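Next comes just one chain, in structure tokens: the form predicted alone.
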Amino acid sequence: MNSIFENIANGLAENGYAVVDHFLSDEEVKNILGLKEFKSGLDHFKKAGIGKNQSHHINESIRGDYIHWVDKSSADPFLRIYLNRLEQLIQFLNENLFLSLKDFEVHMTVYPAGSFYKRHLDQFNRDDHRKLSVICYLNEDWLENEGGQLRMFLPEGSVDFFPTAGRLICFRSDQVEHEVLPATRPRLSITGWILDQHAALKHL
């Protein structure tokens, strides 16, 4: 994985984002898709909201996805493979970019067909502990005409990336505005944030 980690570090240092394929293998993606959370439709998922704490609310005109937070202490072994890889990525970025990253939080994400998430930043106004956003896609045999791109808004213009299985997109949570475009089929991912403090402290 070192070459993949190097590509991520270089992309973050040079552009504020990185896109790498095969962060998860086809078999690893298939195993995660076989977990009960994804196999049961939306039974294990809750409607995602916007804002934090008292300002948190549901607004389907802005965001239409469903999420299931991952408990790292009891994660399924197949999902643990991905979590361990994120831990290794944090160590690599700290050693090579001299960051002070300490932890991460992730949730499983389902965008039903036709849903979207309008342009936004991942870092909250009054909480700057999200440093890097990380999205790993789980969509097998994705076709470009199915849509579902992640669109990032950069100084030089916007750029789109399709949610193909095993692809990881990592970007600065405080700098890169982005949106999720509608797709013609459900769009699945593991979405999370790398933090500069331990995740448990965010909820105290």
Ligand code: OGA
Given for the second form:
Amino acid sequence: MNSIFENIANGLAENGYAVVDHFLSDEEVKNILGLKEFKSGLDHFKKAGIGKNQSHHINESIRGDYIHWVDKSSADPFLRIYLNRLEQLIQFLNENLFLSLKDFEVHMTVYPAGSFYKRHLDQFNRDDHRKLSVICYLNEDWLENEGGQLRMFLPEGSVDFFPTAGRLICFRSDQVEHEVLPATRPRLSITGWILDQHAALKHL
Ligand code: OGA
Ligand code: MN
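I would like to compare: after the form predicted alone, may I see the structure of the form predicted together with the ligand?
The complete assembly is shown below, putting the previous chain first.
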């Protein structure tokens, strides 16, 4: 894992983003896909909105994903493996990039076929505590012609990455605008944010 953490730290320091494969092994992905949340259609999920608190509203023309916030204190052991790895990543980044990251929040995510998330930034306002966006994809045997790329808009132009199983993408929440392109099959992931303060239980 240490070389994976190093690649993430280097990517973040040099480019503001990092893409690594095998953050989760094939077996770890399979175990997470077997959890009841992902097994029972969208029963455990709700439509994601945009904005925070009072300004929270649902807008199908901006984002079409469904989310389920993870309660870290009671997470299933298979999900716990991923959460523990994120905790190790936070510790590694604090030690090696001299950051003071404190906590993280994650939700399970399903983009039904045809849905997308238009270009946006993950920080809603200046005092947002989201520092790094971290997405781990769960899509086995993803084919390029199925779409679903994450497109990041960088100073030097845009780059696209497919949501392949076990891949982790991490980027600076305050800097990297990005969008999710529509796919021809459901697109599953665990989406999260590393914070510079302790996460409140606001979502639960
Ligand atoms: C988000 C997001 C990207 C992805 O949930 O804010 O941009 O690749 N997700 O799923
Ligand atoms: Mn985003």
